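Just one chain is shown here, as structure tokens, and it is the form predicted on its own.
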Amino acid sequence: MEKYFDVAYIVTSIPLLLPYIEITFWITVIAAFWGTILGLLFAVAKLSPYQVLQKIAAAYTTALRCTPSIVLLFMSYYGIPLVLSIFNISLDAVDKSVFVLIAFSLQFSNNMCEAFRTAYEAVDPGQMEAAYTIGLTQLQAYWHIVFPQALVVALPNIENALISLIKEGALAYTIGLIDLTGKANLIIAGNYNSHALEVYLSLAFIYWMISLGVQKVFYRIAHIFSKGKRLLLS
């Protein structure tokens, strides 16, 4: 009689899942890249003196904050081709990963916008005045004074946003993209739903290792910039 739970199956499932970590990695990297750029632009808009830009940025972040990731993914996957079909543009040949990247880039940009905005506002305005008094230009003041301090404040939020992006990227399998989670579901289906718990435990272990790795990297970055900040303020 087959065991309901087999610990050995956890170990044997990990090598089957690991080759698909590359897909998860690239989705995270590309979505984080474009999301960071968009987030920076909307953060600048929120901090600008122009009310029109402030309202546009506020509407953007509010809409994304209130939209679940899976809903945003489905809206991208079904909505973008529908809108473009009005202009006789077909996206049938476009890979599913494109819609995944669009959805999660938008989602990540919302988190980054707030991270940048709050970090910038946390820096004492007197730091800029002090920079001008020692002869620094505005660009030099931002790069050497404001940016290092703001980054230390923003790092925890960026870390949380990146880990959330990695985890929410698992939703990509819902539109047929075979990443880590997609492969796990294929393995379970191939086993006629047997040993599903073991496969998901293997999947969870991989995500735990990825998340711990991200935390370690951000810890080192925060340590480096915090040291620089202490030297700057001393």
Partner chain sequence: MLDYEFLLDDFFIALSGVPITLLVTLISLGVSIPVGFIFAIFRLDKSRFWNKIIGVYVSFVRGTPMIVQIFIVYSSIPVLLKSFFVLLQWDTDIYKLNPIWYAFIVFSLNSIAILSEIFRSALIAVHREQLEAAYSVGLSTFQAYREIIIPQLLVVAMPNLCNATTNLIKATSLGYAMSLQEITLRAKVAANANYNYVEAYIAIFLVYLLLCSLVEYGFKHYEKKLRFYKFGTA
Given for the second form:
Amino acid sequence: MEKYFDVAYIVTSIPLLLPYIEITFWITVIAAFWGTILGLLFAVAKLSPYQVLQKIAAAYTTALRCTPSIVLLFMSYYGIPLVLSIFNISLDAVDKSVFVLIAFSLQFSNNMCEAFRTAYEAVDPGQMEAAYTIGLTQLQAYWHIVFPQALVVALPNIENALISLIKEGALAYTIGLIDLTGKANLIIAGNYNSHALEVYLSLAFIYWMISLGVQKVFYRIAHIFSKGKRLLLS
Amino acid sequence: MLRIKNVHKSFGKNEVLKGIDLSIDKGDVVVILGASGSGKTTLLRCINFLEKADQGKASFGEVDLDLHQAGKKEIQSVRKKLGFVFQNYNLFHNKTALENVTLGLTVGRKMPREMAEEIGRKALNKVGLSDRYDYYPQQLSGGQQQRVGIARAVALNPDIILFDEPTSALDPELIGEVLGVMKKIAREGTTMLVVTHEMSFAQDVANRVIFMDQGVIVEEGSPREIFSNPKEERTKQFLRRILPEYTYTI
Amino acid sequence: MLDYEFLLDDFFIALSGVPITLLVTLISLGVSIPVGFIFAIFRLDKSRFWNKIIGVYVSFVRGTPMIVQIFIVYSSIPVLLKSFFVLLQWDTDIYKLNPIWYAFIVFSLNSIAILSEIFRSALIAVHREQLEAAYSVGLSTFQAYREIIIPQLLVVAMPNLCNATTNLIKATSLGYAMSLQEITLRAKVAANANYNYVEAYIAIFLVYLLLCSLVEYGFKHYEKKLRFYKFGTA
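Starting from the form predicted on its own, produce the coordinates for the form predicted in complex with the partner chain.
Next comes the full complex, and the chain you just saw is listed first.
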């Protein structure tokens, strides 16, 4: 009789899954890149003195904060081709990963926007004033004083945003992208749906290790950048 | 050296400065006294453009400008002639003591690093911190931080240094070391405009004392005139409150 | 273009999933608030063993995708229950179990980890001195927690609790993987007939926007009240 649970499957599926880290990695990196740029723009808009920009940015972040990733993903997957079809642009040839990237760039940008905004607001305005009094220009003051200090405050939030980007990225399988999770589901289908639990456990293990790795990297970065700042953080 | 005329500033409906005139000559040590809320700090901040005055003229040496409408370039050039010492120090948290002192030189004035560091070390030595070059602000006591703040202003060799209640945030036992440093640089001929509640500093060091109340200058004169023989009733009241021993004038 | 009539219909179909979504959310919070709190206290007391065990659990939950956690629970619970029932010689068909029970389990397990971290950081923020002060006026540990620690802790933790709640509501959209009849699944199934997916996801988006905005508003309102009563300042 077949066993319900077989540890051997956990071990054997790991090498089958590992190559697909590459897909997950690139999705994360590209979405993080565009998300950071967008997030910075919206943070600047939120902090700007212009009411219109503030309102637009606030609406953007509220909408994204309230949207489950999977809903955003499908809105991107079904919605963008529909909108572009009005202009007679066909996206049939476009790879699925593009829609995944768009959805997760938006999602990431929202988290980054909040990270940037709170970090900027955490820096004492007196720091800027002091920089002015010693003859620095606004740009110099931002570059030498405000940014380095804000970065330290923002790091934990950036770390959280990145880990959640990696985790939410697992949903890309729902539109047929073969990343880590997509491959796991393929392996299970290949087993005629038996031993799903074992495969999912190894999948979870891989994600877990990636998250711990990211945490470790951020711990190092925080250590490098937090010179003279430890008391400020506590 | 510095003349300001008719400075007005309101925050909402609250009129904080109601037409202030002030002039400072080279080598002057001018102390501004007054109760809190009298507008002393705001005046200092307007002179350095940390607040934009609603109205007012200023001349620094040969340069005339409008405190309300000055452009970025003008503001920048004025700030290079002024040093500023903050009540809560405002040292840069991410820079060491020496970097705090040299940043204005290396970045603001594009001075080579070695030259700037030499000046910075001299300034820190002057305020008695020759053993604290590489300390971050959080590793220093309040008194030490404020002395770095003073060194930061001194290092830029400004025409005038503005002090905004430099000892108000300090524990009583730390006030002495900061006042000592201020006296020292005053004796070296530094021109200073000081807002403070330390009467001893005003009496010992200032050559002119200004008393402000409710946004106007009530009275000004030598320390002897103001402390021993004030003419205005408001000044007398203030001194009576601040100095209980005031009635026994010498 | 868009089929507005269907959009409207589907909006109400999506709305009809709100009770299930809220039920899962409330049950999960109901379980995880007390358990998470107890976990948080365990972790404060540095008693090595429990601290480690709970730490690993929290790290796993935070380091792996929600969808993978769902896969794991969904494929392990039947196996566990089956052997359990066979042992007891019960004749119950576990595959007819209402998926909502799986949802309760998955989302409770997840929220326990999230909330224990929130409570832990809040406890660190108010704990030691307030506890000592409470002892000094003769309160027992239990009284100290009830009268002093917990009220203050709630104020500190409230913004994070609000985040956790909206995240939980959004996460229930993954209930589709367990055939949970919540907002997303209902609206999507209705769209299957005519491939009106764009309309469906717009409807779903609107419902979540409404739901999360209401929850956020509720929390903000409560937080204000709490601050006012507990500390006398707004």
